[in-house]
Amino acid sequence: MCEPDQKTVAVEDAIGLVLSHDITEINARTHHKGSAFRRGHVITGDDIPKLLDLGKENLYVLEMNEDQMHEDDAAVLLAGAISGNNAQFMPEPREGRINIIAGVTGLLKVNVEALTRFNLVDEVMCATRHTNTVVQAGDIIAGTRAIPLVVEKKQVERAVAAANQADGLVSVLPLKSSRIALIITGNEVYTGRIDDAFEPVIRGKVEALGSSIASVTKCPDNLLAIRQAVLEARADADLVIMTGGMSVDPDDLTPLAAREAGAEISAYGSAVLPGAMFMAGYFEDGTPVLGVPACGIHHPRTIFDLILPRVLAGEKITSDDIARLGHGGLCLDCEECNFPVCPFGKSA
């Protein structure tokens, strides 16, 4: 770690000197932490009592050479390299740290491998939210800083290069406002023997992400009927969602009907609980089709909640994507669901 040249100056002798770093104040009564004096502040006689109250009987005056950089200057360079598309920051560090915020509402994408390479560089750091998290415009998505007060320029340059190779470590994909066709299968619903419980669940989750249900079709457990419903739904939809009929029973025909309607199934079955019978596929024109198993009715959160935002952000879901969800893909069925502030769907 870089050891800066510094000399100690008694507070009473510091009048007229310029602070080279922030001085933090912590109020035990209000639990507030902030800068009492900012870097660049010129010490005056009126400041002396306050500094003494903060326990600052001496101040450091730094003397940096041309191969060194102040933590604030380093933070600005690091934040600029970390910020990808729709990620913004204010170039005014607070106590050496800069927060990076989402410029739009959308899906946070973190280049995890590049982030690891960045954090392997000595004297710098970056912490982020989990990748594939839905964020709102203005949310903090990452924070960065140099660790010492004075950092070697070569370390900052190495970290910046690592981030630049990935076109930034964090970015936000806007969510598309999509027209969604919902196809509900099952003789029991089609004949009216039971009330459909899927539509309100799917509608609520879709609308919460800024999209809408354009049509709802109920089908019996009949291959030709489901296939025809899919073909008709595709004509005026950006996404087709199919519910029910995803199990292994003889009457469960949803995946087969999607295939016969022209979809190429990229994943059937998932490494997530609840949601093991989930299906994802695409038609030739790129229109996605998702199959939601019956657990989507009974559980507040399933694999559907993990995949839907990614589809609305324009990502093409592969079998590899589904397989990777196994790490962190076990819902704990908490008595009070706090998703997404929980481990579900998040990996290290």
The other form holds:
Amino acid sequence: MCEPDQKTVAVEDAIGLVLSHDITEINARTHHKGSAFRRGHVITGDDIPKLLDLGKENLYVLEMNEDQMHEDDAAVLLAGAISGNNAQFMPEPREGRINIIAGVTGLLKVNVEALTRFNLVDEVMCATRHTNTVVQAGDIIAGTRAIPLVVEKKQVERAVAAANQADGLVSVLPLKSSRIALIITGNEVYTGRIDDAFEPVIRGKVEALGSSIASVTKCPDNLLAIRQAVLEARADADLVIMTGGMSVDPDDLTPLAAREAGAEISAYGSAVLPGAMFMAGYFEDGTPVLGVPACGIHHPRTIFDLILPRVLAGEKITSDDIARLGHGGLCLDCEECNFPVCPFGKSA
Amino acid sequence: MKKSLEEHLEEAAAFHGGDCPGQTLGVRLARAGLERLGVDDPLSNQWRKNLMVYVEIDRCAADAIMVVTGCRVGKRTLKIMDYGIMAATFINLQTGTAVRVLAREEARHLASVYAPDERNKYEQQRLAYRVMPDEELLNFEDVKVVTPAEDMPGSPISRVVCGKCGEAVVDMREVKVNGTNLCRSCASGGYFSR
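Can you swap the form predicted alone for the form predicted together with its partner chain?
After this comes the whole thing, all chains and molecules, with the earlier chain placed first.
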């Protein structure tokens, strides 16, 4: 990166040039000290009397040739290229920086590889939130700027090309409002021996993401009964969620029942703690089925919280997706859970 | 269908202890129901655990249906719903598809058409029901059946002791009365008295 030459210019000759440092003013009445002109300001004719009032007859300015551009102009170009679907920004940089915000509530997708390629270009930068985070409409999802005040056009062009090639670096997938069939398995719950604890937990998480529970079916640990419940419930659902029966005991039949009801299980067992016994699969018509192990009851956040938004966003979850969750898939079991503001699930 | 009508009729007669119009109807009903479900060999491994039948009558036809389908009360794959109607519903448990087959009342009157030489009414029906086309003999209806989970084949899901007689009750057949589990007999009077 090359900082352009700084040179001294008489105030009257500085119109159109870029100030290379802050100019401070002290208000004698209020004793307030602050900057009258910020570094990077492009001097106009109206500024000259004030500069003279401040005792500035000569200024340090940056020279900008035709191969260069001002950081503000660069930021607008960069933000435009970075923003993919449902990512928005105001083309008014503040101190050279533009924030990109989510246009809708949904799942943030960051093209991490393209972002890295972008950031390998000299003189520009972009920082984002983690990919696969649920964001609300209006949330900041990325920030970008040029590094020097005056930036080489060719670097901006390279960065813009890198972002354009990926159709933007950040985008937001809206969450589909889905009708969910909940199938709760376990003899102990079905026979009324104990109260079910899954339904309120799943309902809370599902509703927080704008979906609804269309049906709740309780089943004993009976393969045919669970299969029948799945066949019955999925006809009227966009997503089937099964709880219990996810372990390796003889009574644990959920993955088998899902398979026998026609689902292809793309993952049984996950690289996330809590949630190692998680299951994800799809029926022939594309309807997803998720199996939530018992950790879903007593841990505030599990793999279910990482996968549910992605399913609602319409992503097809593969075993590769689940395997990638291993890095960062260890919940720290904090006394106070601050998810998603924590490392849990932030790998990919 | 892997087995012929004749084979099924013979097996049914052997199991039931004699041939009769009800047997013949039961065999026809079961064969037609299975055909609608795409079942060729109900006794094969594929279907042994994936078929269920609800029979709406506790007469001869029920035995014939048992023979043809391989479904059994003791395997919990045959349910007797004692409606007194000559009908049965055949369910593919793999898909949940269910078809209800009803013997048409009109078929009784058509017996003389299909067995004109037989004078004995009973025998006439038996012979006619062998040859009458499906569409004249039977009515088909796609239905939906949700079997209570505690009625499904598989190990018993619960076992409690009746608070009055002390006998064990499985599969949630108990009745809770004032917080006590009772068997149905103790709760509301049984079919027997002591």
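Numbering follows the first chain given and starts at 1. For the two forms, the rigid core is made up of the largest set of C-alpha atoms that agree within 1.5 Å on superposition. Keep in mind that this is a model prediction, so the values were computed, not measured.
If you fit the rigid core between these two forms, you'll see the Cα of Leu308 move by less than 2 angstroms.
Fitting the two forms on the rigid core leaves the C-alpha of Leu51 displaced by at least 2 angstroms between these two forms.
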